[in-house]
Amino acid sequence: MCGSGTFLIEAAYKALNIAPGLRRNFAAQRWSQIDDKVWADARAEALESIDRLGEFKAFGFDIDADAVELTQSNARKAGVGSKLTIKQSDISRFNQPENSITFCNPPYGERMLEIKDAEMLYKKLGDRLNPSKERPCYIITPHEEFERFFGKKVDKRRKLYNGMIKCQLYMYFK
């Protein structure tokens, strides 16, 4: 369920300390009132404080191949492709490793899948993923019984919104 890569990618910025909107330009390097060495430093400091030699490493799977690919591509582009392994895996034969944080945003039945078919994917998820405080696991989802077919109580859970959609995040840490 690693999609495109986004939660990947992010993870790989935080850790290795990139700053977001590093690889971006922005309308208000344009302005006058602004001079262009406050940009150029800013990104000279940024680039500077990049930890090159960070130990992350990230693990992505999707059922997908295309999402496999897409993932893989995005992760080169973004630079830090040698820092993460993607690979194609349904996630009944998924086994989380000690000392991991597994993060997804599975679908929800609406854009992707039957919503039944997403029902019996939190199922799976349930019987796969055993958080703890050694493995957490933290979940996004818009299903009002997301607990009922992950089969666990959740420990702490926030609201937030992926696009306009109302969505929960589940966090197992405990």
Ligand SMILES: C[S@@+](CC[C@H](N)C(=O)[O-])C[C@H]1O[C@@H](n2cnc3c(N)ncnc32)[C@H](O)[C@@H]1O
Given for the second form:
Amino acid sequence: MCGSGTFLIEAAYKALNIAPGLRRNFAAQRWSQIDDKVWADARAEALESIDRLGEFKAFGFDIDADAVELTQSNARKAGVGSKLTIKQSDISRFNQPENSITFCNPPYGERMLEIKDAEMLYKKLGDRLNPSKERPCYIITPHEEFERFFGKKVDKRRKLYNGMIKCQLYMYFK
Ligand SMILES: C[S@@+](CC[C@H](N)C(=O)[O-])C[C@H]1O[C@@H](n2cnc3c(N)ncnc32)[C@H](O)[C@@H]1O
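Alright, leaving the form predicted alone aside, put up the form predicted together with the named molecule.
Let's see the whole complex now, leading with the same chain.
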């Protein structure tokens, strides 16, 4: 359910210590009161801080071929294409690798599928995921009864907003 690949790309940046603003320009760069050297020094420092030998491997799957292509293209643009493996696949074929972390935000129902379809998908997800200390799973959804459909009692949950949508981060790590 990798969509456009945001989670995967941000995870790669975090793992390799790549500053998120490194590839963009800032309006404040045009302000005369900030010397160009300040920006150049900050960029040089950020570049030097990248963990170039860091090992990071992530896999993304989505049922939609366009989403797969979009994630691949976004990852390449973000400079982490070689760290990610993206494939078209239905969640019902997903297997959690050993010593891995699974993270996703399945369709919410409000926007992409009817609620009932989303609930069926949460059930499918529950059939494929077997969270443990070695293979924790993190799922973001606004559905208040997610645990019931997923079929597992959460270890911890935390409220967060996805834009204007109030969601919960359901954390399974035991
Ligand atoms: C809310 S979006 C995920 C957005 C993503 N986190 C991102 O950064 O763009 C949900 C994704 O789940 C995918 N999806 C829906 N049903 C699926 C299924 N049965 N198996 C795999 N992916 C599915 C959709 O194609 C969509 O891209």
